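A lone chain, given as structure tokens: the form predicted on its own.
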Amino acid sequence: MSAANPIGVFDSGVGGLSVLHEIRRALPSEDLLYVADSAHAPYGDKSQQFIEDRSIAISEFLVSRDVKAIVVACNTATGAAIAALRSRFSVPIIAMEPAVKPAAANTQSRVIGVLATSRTLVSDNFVQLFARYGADVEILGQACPGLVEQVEAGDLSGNKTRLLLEQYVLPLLEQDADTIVLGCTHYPFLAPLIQEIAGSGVAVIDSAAAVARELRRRLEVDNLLADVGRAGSECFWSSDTLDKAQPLVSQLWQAEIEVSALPTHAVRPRPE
């Protein structure tokens, strides 16, 4: 492994670009190939052996490019997939956490409010977190159908999204929550909303940056930090329709960029 080898992210849709943003402000001289699931998104409502097969299949294409680590920049396949991640592949793997230490340190209310899909809600590392800082603090898990199938249709103010997020957020206001946090990464993108709507008064917390941190870190360890001074790339693939990926990509990430498509061996799904 050579640290000119680049850095693999992947989730299940467009959300984890909200990761990539970090990584790159973190790390500007690292090459990174980023991989958007959207022909199977959300992963929110599949099940645990769908998700761990797509999963290995895009982990297995970002080996296949020699990636020298993987980011699962999607709270969802964390939950499913992690572990069997984990044990198939030698390459570090950075998970995501949803940010709820930080909240529980921070809050005022003791009340924090996590936005998440179902899944998330439910899965192992999530009940952890809940046992490990629920102690002293009231957490308050909020699945939200519907939000990243929003953002995957690049509609992140229009009148729909906010009335998902008045159904999600308003319930958490008032059971006193001055602290949100954003448990999917697709949420990242909707945060001026959801600030918008909680009011200037609660925090609105993700855990991006803390994964770029990580993934820093990791890299500092096995001596595979990229050269300072040079600049990094950026490569993007979709398991959707280009028509579909290229524009909303270009949106999210703010710039003109190229997407290819996800190879057909990386595609296609084993059956629900």
Ligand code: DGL
Second form
Amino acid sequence: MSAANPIGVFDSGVGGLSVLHEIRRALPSEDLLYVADSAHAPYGDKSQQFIEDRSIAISEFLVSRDVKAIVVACNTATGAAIAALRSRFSVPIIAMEPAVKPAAANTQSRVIGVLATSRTLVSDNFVQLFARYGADVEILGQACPGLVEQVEAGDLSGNKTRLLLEQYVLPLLEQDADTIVLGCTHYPFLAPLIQEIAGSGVAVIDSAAAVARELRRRLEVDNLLADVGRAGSECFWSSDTLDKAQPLVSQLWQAEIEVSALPTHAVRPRPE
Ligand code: DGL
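Given the form predicted on its own above, produce the structure of the same protein in the form predicted in complex with this ligand.
Whole complex next, starting from this chain.
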């Protein structure tokens, strides 16, 4: 494995671009390959087996492009597939973890809310986080059906998005939460609206920057950091139709970029 190889990043859709932004900030010299599995989003209402199959197929695609590390930029795929990925692939695999630890350290009211998909909230990873920090602070898990779809539709501030967010955020405030953890990588794109609804006294936090730091640390340990001084590149693939993927990825990446179709061997849709 060479330091010049790229880094692979994937998500059920475009949410992982929030992580990719932080990776780009932390590692400006790296070449980044991003796969959005938008044809199959949301993962949150799919079976564990389906999510595992998709995560393996996409990781095989990334490994075929010689990635030196894979970032699972999806909390739901982390919960459902991380063990299968780590047992199957030898490249370092960096996973998401909702930012419950910093939230528990910073809350004044001792109540934190976690917005995530239903599947993330029942995953072993989350149950363990809950057990680790739930003794000191009250952790309110709030499932958010429909939010991933709003981001996948590029609707970050419309009426429907606002109504859904009010439905999910206001009950947390009523229960005195002063910190809201975004436990799904799609949600940072809704952070301005979440902050507006929650008010300035509430901290809204996510774990994208922490994941980028952990990626950097892993590459450093393995002597795999790209040469500084070179400018890194990005390549994007989507399993969705390109007429939908192209404008959406450009909107969220904040640049006109080209999206390629994910090769069919990595698409492999299966009936639920
Ligand atoms: N971005 C994914 C996550 O972090 C969304 C999951 C989904 O597609 O349901 O959980």
